[in-house]
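One chain comes next, on its own, written as structure tokens: the form predicted alone.
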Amino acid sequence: MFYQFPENFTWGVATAAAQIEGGAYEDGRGLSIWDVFAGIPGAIKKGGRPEVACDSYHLVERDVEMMKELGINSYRFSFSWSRILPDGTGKVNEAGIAYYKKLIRLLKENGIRPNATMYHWDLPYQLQLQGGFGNRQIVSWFTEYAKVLLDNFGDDVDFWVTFNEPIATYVGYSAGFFAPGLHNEKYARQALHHLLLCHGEAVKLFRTYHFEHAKIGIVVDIWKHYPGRPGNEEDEAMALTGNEIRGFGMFLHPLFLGGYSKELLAYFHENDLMPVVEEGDFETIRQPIDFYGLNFYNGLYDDAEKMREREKQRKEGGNYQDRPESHPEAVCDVLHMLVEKYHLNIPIYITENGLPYDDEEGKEANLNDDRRIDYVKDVLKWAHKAIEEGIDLRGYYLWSLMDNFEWSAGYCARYGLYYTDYETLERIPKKSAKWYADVTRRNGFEA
């Protein structure tokens, strides 16, 4: 069976500043939070930091031409804001505005439309130090870089993002193993209710230049849990809380919904965790968007009796992996229920959607990734059915254009469609990349 997408459908690839660019200290760029976490001892897989990763900031060029050996018509990456504002605030640097122009100028060139992310992760450190997205001011901090993209880049990106997965901010601060690395989830649930700020005003701002073409919208990844014995107390109340209380109920609930859900609420209340609300604020984060991200990586089936016999076998220092099974089919699922449950009637696009294989897997493993291939064509297909069925889906981004610096796992983990060589800095087409050459192409697949 061939799977026809329909016409003017976006096909892409997505990479983020912090992951790909490397030239971490030159030209002006300042330090982010991810500079410096990694520089803490155990923090990254074997050491790994994203000092130079996979150096795009000298090699834009060899990565465009990528771009189009795969034939995408865009181009999902990220601005540093470190490389924009150096100390997060104040003056520009103008070397990191030229180094943007010069990107966006090449996938113009070349009929690639930018999908430019304000926020992938990368808080500049300077900001951290004076307490990050926990103090309010961050709002303005925000804002005041937004226009600076704003005003430099405006309607020559097509697709604005305001922020890339906000739950990193949570983990980074509630739970230590992301950047800047904390502890407090009091301070974290604060954080998001700022970075949600951010959002609102960052689309309120938007919305002043009254572009022509360029549209705003944000990215929040889906990894819906459902109770894998369905009716088992635990199961659902663990379902329960990895979707509304610790995932993207958090979001999904204030930006189209209004305010917390009455599941975080509670839970907030029985916690003293309730983040400082003002006047307002629910407001401000419901802006309406002109589109919604999707990353898409799973779904999750939820086992209390699986999970003690994990925690059980790690105890014991077995060689137990838990790696969770895949439901590519979860996809459809939750488009449905972005619409039916937040009632979105904007076009949706999976911004993100991939499989890393092991760094120890080896290069010929890696470069032939049967594996990846067959796991995205079940994405896909499911992605399809959910178009069939209605749903206003516009396009698809695959991660990764290339290997690159995977946050804590550091250079083991390989999502790319070209193999990156760390020590060579060669780009090498794997099997997928030449596969998702011919999806472009024809616009589809054959199952």
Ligand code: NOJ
Contents of the next structure:
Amino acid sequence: MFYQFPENFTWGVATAAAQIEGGAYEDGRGLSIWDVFAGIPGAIKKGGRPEVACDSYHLVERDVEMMKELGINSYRFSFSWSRILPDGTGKVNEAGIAYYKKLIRLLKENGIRPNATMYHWDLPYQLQLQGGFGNRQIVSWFTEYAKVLLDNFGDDVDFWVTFNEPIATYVGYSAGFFAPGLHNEKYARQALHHLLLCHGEAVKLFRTYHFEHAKIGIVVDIWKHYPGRPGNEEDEAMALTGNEIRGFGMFLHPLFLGGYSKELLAYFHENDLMPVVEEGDFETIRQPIDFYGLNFYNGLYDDAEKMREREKQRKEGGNYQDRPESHPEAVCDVLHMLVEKYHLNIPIYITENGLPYDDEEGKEANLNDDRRIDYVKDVLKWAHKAIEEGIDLRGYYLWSLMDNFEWSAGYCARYGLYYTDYETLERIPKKSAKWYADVTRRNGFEA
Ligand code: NOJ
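Requested next: the structure of the form predicted in complex with the ligand (the form predicted alone having been shown above).
Every chain and every other molecule in the complex is listed next, the one we just looked at coming first.
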């Protein structure tokens, strides 16, 4: 059967500044929290550092050539805050502005619409030294940064995203395995509250420009948890926690329904984690936006019994990190949930989806990535079903254009349509790149 997508469907690929740009010390760029975090021994698998990454700072022409080969009509990337404002605030780095002007010009010359994220996890280190997102002043720091971006690139960007996957800040402040590497849940909860305020203020600022084309939204990843054994109390509680206390609910409730959910509030009160909320904060956070970006990777089934078993095996030396079960069908349910539970009546884009290969699988296996093609097909089939059922899904961005710096997993997890040779920086198309080019050309695929 041929899965035909609607006319004008957006087909894209996604990347992020800290993961591909490199050029960490060039042309006046300041340090980000990931540059510093990656310097801590043991923080990143096999000691990977983002200093060179894919060197897109110098190889941007090649990147755009690859996008042409793929036939995509939109490219999702992020701005590096510390390349634009090396200290986070104050002096603007003109070389940084020039870099993104060039990228956007190249995209436009090739009919590729820019989808640009203001913040994809790489806070300027200077701001972290002042408390980062834990300091309420971040709201004015971020608004200043957003203004520089909007002044310089405003209507040249079709899709503005304020934040990508805000949960990364929670992980970085409370669980320690993302930058800045802190272990303080109270601070993390406060940081997330401030982050949501930054989003709201940036949307308010955006509206003052009255752009002709540009739209604004946010990207929140959804890993929906389901009880492994429906009706089992323990599993139900685990799934609820995964969704409302530690997952998407912490963002979607304040963004679309207003305030924190009753489950989250109960958890805050029981654990003395209630963030400081000032009058008017929830109104600021709940700004109408133009589109929603869904990062979808998997659905998760929580089975307390199986988790305990896995935990035991781990202690006995078994492999805890077994390949997770794959639930591509969850994307359809998640899309419906956005409309039915969170009342979204704006266009939705899948702003990320993909599958990693381990570097250790070797270059040949990495280049012949049938597993990735099969998985993407499965997700797209379920997304197609959602469209048929009336969901206003407008586009799909595959993560990622090329293998890149995968945060704490360093260079070990390869997500690209192009294989990155980190010695030569050559990018080699994988089987999936050819397959995806066919999808974009035919606006659909055979399965
Ligand atoms: C989520 C993030 O937005 C992106 O930076 C990351 O590389 C991919 N998903 C894959 O983990």
